[in-house]
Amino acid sequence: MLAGKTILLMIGGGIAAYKSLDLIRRLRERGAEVVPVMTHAAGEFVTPLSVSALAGRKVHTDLFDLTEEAEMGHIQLSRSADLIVVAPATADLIGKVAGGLANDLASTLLMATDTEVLMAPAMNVRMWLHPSVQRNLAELRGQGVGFVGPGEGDMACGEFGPGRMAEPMEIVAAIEARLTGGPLRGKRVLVTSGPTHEPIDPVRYIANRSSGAQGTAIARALVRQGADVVFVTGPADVAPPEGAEVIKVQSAVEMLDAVRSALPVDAAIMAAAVADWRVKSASGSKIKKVAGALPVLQFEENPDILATVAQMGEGRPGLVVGFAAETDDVVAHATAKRSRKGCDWIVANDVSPETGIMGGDENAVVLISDSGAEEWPRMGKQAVADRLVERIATTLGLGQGG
């Protein structure tokens, strides 16, 4: 898929620079020609030689080139590129670029560029979670730069949390994404999925049945198409799609600031199984059992989610679609429920356990918008996912949302 393409792959300076070595290979695999510019910290953690060797061509490195620059070479080589792919983007490298700063290769080639970038971040989780870097990463995501993860697990550092760098296969799904077209090229569309965890204590919590399964088909289907997809996740049983940017969170009230956080977006999908309730104060300890004795749970409201974004007036989506997961009465209570909530469309489904959709593999909606109750056959969930995207790619085409 990536034949004829080139890839200017610039190497920051972290730990995870490793996985631009296999990340290489990969894009090679398929067809790619691949350009690597390597910061001189990145050469603390790969060699030159490596990484020469995997693209099978020259590794730039030096802004102050007299051999190159004596013909602009590092305009040209900003320029002559189809797609300028940043792994690892460390923090460093982030704020040079949100703050306008050049003073190496990397970064004059990223403010010398009027090429699409796609960023692969990476860092300790406690510098990606530091207010300047979300501040800088804001900053790049309204100026169109792209982001590809990343994830959450281990660290070599020995923490845990997010910011370990996507894998090379996750980035490559990203960048075909990017280079493949598709009707939402360009487009920036948030999904949140699964189902949120409201502590109890520390080893217990109230949720849903919800897989999280429908909201990644729609994310996967939205990757497909060209969309740049921030991906919401609570605790799922399915892994996250690859080629979006993946945020994971536990309770409704991390949900909310993620979704904000991603804001502003072209659509909201709002696919997530959020708790309606939460316990007002939960123990910070495991809730002792006590013979004769039940505990008391006192519950107070979740935030809504969905009427957040439908409802925030400046900065709205122009296209949000809300879900609902019915029992009984499914159409007349969807209906009421996009009213009270002020999205664009609805999709809702009987989850009643005869049905076996929730946690299921197939899924049978009804799509509830201005123009009616349109009910789809049932299908797997991958296929309700494409019909559900076409229609927004269609929607987002005609520059409207109802």
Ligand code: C5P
Second form
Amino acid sequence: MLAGKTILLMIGGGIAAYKSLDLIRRLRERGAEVVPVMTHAAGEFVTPLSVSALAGRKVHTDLFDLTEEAEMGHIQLSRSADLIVVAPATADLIGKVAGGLANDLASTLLMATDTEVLMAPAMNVRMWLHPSVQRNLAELRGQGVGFVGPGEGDMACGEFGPGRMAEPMEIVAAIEARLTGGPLRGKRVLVTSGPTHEPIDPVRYIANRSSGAQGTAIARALVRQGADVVFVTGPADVAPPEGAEVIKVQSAVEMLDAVRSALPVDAAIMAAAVADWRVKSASGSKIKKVAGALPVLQFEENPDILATVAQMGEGRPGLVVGFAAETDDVVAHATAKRSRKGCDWIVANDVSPETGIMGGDENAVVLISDSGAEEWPRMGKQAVADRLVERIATTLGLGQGG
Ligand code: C5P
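Now show the form predicted together with this ligand, given that the preceding structure was the form predicted on its own.
The complete assembly is shown below, putting the previous chain first.
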């Protein structure tokens, strides 16, 4: 609930502005006061009348408005809120704040405030990936600006990729986590994700088909619930979650080092698809192709990161969660894996090709814990993550693993 909280909502000029209308409704349903500010460009996408009708108050648009300035100065406006939310945050608004520019009401308010700022970026995928935008984002992150999204998917401009504004309910959750703490506030949680790349020589490696989607969704859900998340990821297909501390690694050995350096944590969620073997004495120079002679690779076992953390004795996280991707006898294999590895829970799934789960958007999991096997219905990977994180929050709240 957001009763008694005031949110200064800045609507930037992008097609995603239509989602901000719904955002206003959702915030007011939860008891928040919404003070709307629109850039002039936002007015090309939604009308001030709709915004004002939904917010139940006047919309601020002009920097040089004498009546407004007499009623409430823009400095005061920027400081009267508990949180400033910029949705959609366009490349232009992000760039202005990163560059210290203030030439309209929205950018002036952002420059003149000491209130916490949360941005929901929305832009074309090429713009999002542009080095200038990425540099500006890094600058703002460094200043403590929070971000929610963008998501990946089909965009209004017809392209596909990161740049889609987070859905209103995701933004609401991020706001609630900031203003009401979130159930995992103060908890430090480690997530491993993605595949590992095991080098053969400087240009070749052995890998697997993990996309990192499930691990990223879990980390995102943890951030939303207020946790401090350390996200250790191999070379994944999906972008790492906003708001987490991201450590990028290549091999299993590097992943173990990164995991050790992240400890101590309250919980460790090991979703990475770690390679079981690495090439023994990988070549320091590119192996030459020699006619008629095939190279012979010798393997050695990689460290089991999950088992190492689960069995570490002193300093062991209160809750250690492993994953099991199986193709047959899912529950039996995963139950055996849980006791072999020494972790508290195993999230098991059937990755037979006909399930379409590996690399797909959905997952059907069985949660194996002390109390047996619990089958969850098939749902989106983010929904699996949200439900798992809810369970993690309850368990950590009770001060126990298992
Ligand atoms: O043994 P298996 O690979 O099936 O176990 C899967 C679980 O163990 C996952 O949680 C995975 O992240 C973890 N694991 C690990 N280090 C390895 C192999 C697996 O942490 N070397």
